[in-house]
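Here you get one chain, nothing else, as structure tokens; it is the form predicted alone.
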Amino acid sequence: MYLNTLLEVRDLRVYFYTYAGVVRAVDGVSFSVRKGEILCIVGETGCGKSVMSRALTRMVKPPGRIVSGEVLFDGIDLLKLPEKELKKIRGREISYVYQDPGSVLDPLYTAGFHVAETVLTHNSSMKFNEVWGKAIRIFREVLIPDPEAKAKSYPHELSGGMKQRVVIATAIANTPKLIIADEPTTALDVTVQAQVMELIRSLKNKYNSSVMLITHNLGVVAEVCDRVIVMYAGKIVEVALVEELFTNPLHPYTQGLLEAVPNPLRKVERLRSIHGSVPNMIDLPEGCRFNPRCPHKLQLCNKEPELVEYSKDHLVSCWLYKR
């Protein structure tokens, strides 16, 4: 462990069971976010990634169930808390911020009182005209215009753009220390992503926190992120700093979906695709799990490989790197 981790993550599994088999959604994986960077989590739809976030704070729903792991958070291990004090943690020092804002927020609420809950819920000693006082100056800091009269206002009349605005005020309510955003900007149009995007960069920097971002979009990744992992079938294939990971690339999938992007500084008639499809989680090949659509398939790969270090801070699963 890093002297300055913030959440370490060991072998942490969550399987569904369900009546056709058992689906290994997050299967022995292990990380860990650092102090004050931005982790960023990239990855096909259904590799994991959104599942693995919310188990960090026990909050799969059957038929998922945390099988086994730790997940130590401030050298507290989550996972054996008692509920009613990981009560304390979560959207006080852990805090979330959804892809979908209207899904989030409830319709019979005011926008103000999303954000004036939260912070009572933690501090139920306030004034309820304190509460709201905040919860106006936290819309300031997030950008959104006339705080006081966008306080009043509910979820249908506001625009996509400020109700992510209004989640992301919710999630630094607290002044948390971990910000899970999970896809933050898939619902909103290209220049609103772009100022989200910046607002959760310079938030971070505002509170000293960390920040994990959850995105299959490799320009978000490049933009903001300082380290990122790449998941595969509930697997972690290659971790590495932002700028390693696209300068050289080193598993076979992360190289797949770098190519899949087009970049303006090459030249390139066609893009490449990745051959074949996702595997069904229930029936998982052998080995490796992208052995079957792997171009540097080997023989070892019926075997599965580990998680081992290429250099300093790259991390590869993959045997073309054990041999």
Ligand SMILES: Nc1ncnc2c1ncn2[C@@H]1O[C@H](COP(=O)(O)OP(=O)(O)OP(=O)(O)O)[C@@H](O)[C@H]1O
Given for the second form:
Amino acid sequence: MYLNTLLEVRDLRVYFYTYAGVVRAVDGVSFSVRKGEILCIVGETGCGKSVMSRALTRMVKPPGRIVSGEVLFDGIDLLKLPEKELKKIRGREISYVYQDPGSVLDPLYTAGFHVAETVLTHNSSMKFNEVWGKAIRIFREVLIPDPEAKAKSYPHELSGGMKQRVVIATAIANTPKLIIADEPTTALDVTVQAQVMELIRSLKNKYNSSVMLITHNLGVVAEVCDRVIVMYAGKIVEVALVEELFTNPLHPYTQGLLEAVPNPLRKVERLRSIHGSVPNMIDLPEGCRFNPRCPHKLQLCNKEPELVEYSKDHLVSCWLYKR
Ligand SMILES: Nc1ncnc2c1ncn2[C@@H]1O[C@H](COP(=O)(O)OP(=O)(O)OP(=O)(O)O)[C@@H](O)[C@H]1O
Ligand SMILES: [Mg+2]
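We have the form predicted alone; now please give the form predicted together with the named molecule.
What follows is the entire complex, opening with the chain shown before.
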């Protein structure tokens, strides 16, 4: 195990047993999250990012099932932990920020109540006044203006950006070791997006927490991440430090992703899109799952490549790099 590892995932598999067939949403994923890093997860829609992140604390609902794997957090396997013990970790040591703050905040409760409740859940001996005071302090920390008044507001009285700050306040209320943010800015406009990302980064620096950031936005990746995991159809195809990924993408899928977004350093006539579409997760192609779309397809690609180290901190799962 890497010395600074906070969380290590080994061979995680999450399948959905539907009438149409088995959806292999996450299919043998291994990676680690290092202490104090911002790790980004990127990949096309439906490739298993959200399901994977929820599975880390066993939040997969039927027909989904965690079929196999280990999730070691501080050396303890979360997949084997009794639910009562896991509840102490979820929300306290590992917390989540979701895409749509509106769906997380209960319209019947004030913004401050959401934060206070999270604090109380994990510190039941605290008095209400103390807890409310703490909620206000956290509101100030996430740069909510006029925190005393905003804490008494109901979700519908707040703008989208403010609501997402309340969700972030809830997520950091117990100074977690790991914050998992799943598309935290997608519902916000561009300037607010930048503010929220900056906020996540500054909170990470302050508490030395680790952040797992799931995003579609490669601009966000370039700006805030330390390391990037690229997923395709339930598998990890590439892992690299952010600079390395942008300057030396190895996997044809990663190369395709980068060619599909504007890059001021590269002069191209027009942006390219990746040919074809994401495979049907019930009926996946044999071997490398990207092979039907791959411009470099080899005969070997009908066999599944493993994720192997290409150079230090740079892993890839592609036969082109077989040594
Ligand atoms: N309740 C469910 N029943 C059946 N299949 C599901 C269910 N939830 C998720 N899936 C499938 O699992 C796969 C992974 O979904 P997931 O939500 O993790 O994708 P994602 O990478 O987060 O996509 P997006 O970028 O759109 O958020 C998808 O193919 C999806 O159809
Ligand atoms: Mg998702």
